[in-house]
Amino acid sequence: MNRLLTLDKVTKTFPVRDSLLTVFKDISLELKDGEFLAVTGVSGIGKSTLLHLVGLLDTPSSGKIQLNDTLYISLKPEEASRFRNREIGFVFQFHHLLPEFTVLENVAMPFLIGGGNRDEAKERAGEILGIMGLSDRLGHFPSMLSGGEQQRTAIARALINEPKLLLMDEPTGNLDPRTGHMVMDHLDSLRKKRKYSCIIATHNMKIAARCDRIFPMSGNGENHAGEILR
């Protein structure tokens, strides 16, 4: 498999009063095309921060991040925004669906924001929602869905633009174990039909075990990342 993502000695610090808080230091890893990677560790260790850096929602204090041939540091703010919309999808613990729009409209929205045609947006949204087992929920509003259905809708929305990389931050953390594994089943099904890579930040080792590899983050003072397992 070809290399999709590279992190080279990535460090993130935040100013705290008269000093700097180091969230993590010198993280280096690679993600291959089509690979699922679980980032594990206790709450507060820096998993979400790492995803924010990979997803161009924040910038590293030092080090380099590259997705395919694009080096993040070379992107201007407006270029980063377009690149993020086109190449990266996000799923968070809380689905952040817009309550006044239907399931179909929520999923179609990123494609429309990117300048896509309305008819094609509906077609794409309907197709991916079908793969996620939600064909009978297209006209429903988020409040009419179960927690698992809401999260599957959020996953469909994140993948509507067919991004190369999907980032998931505790996607099953707000679900019961059975529903969480059902969501992962749908991710596996979608993975067989559409090639994409995924980084899942989770403290749930049963969910992590379903990925191709595990990257454990451990902390002592500077929160150095652990080694990739498997």
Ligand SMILES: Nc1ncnc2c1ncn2[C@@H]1O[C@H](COP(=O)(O)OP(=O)(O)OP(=O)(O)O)[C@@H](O)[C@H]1O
Second form
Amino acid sequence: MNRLLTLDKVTKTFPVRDSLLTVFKDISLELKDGEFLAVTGVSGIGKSTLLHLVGLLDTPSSGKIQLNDTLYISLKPEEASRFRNREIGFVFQFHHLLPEFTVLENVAMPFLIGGGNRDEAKERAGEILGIMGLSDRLGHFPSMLSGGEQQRTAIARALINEPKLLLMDEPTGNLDPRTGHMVMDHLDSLRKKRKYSCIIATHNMKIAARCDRIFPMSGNGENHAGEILR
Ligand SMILES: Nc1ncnc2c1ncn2[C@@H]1O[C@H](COP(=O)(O)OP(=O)(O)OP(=O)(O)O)[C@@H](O)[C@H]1O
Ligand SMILES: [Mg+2]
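To test you: the structure above is the form predicted alone. What is the structure of the form predicted together with the ligand?
Okay, now the whole complex, with that chain kicking things off.
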């Protein structure tokens, strides 16, 4: 498998009052094309911060991040947002769906923002929502959906531009275990149709165990990628 993502000695510090808080230091990590990686660790260890850096929502204090041939540091701000729209899907812990738009419209949005045409946006959104088991919810507004359905809609939205990399921050954190596994089943079934890689930040070790590999964040500067589990 080819390498998709490389993190080389990535450090993140935040200025807090008159000192610097080091969230993590010198994280080096590689993700292969098609690989699912779980990022685990206790609350406050830096899982969301790491996803934000990989998702171009924040910048490292030092170190390099590269997706395929693109070195993040080389992107100008407007290039970064275009690159993010095209190459990366982000699913937040809370779904962030737009309440005044339907399920179909929410999912179609990133494709339209990327310059896609309306008919194709609808077609793509319908298809990906079908894979997520939501064909009969296209006209619903987010408030009419269950938590699991909202989360699956958010995942469909993150996938509409066929990103190479899907980043998910506690995607099953608000779901009961059965629904959480159902969401994972949908991601697995999509994986058989379309090649993409995924990084999932989660506290849930059962969800983590469904990934190819676990990256346990330890907080003592000894972060390392774990064993391949299957
Ligand atoms: N903008 C910020 N300014 C200062 N400190 C921050 C900022 N963002 C995050 N932090 C700190 O960085 C640390 C890591 O936060 P992060 O949200 O990445 O943790 P997490 O592993 O995702 O935790 P959780 O499991 O609770 O979601 C925390 O101690 C947090 O307080
Ligand atoms: Mg978090």
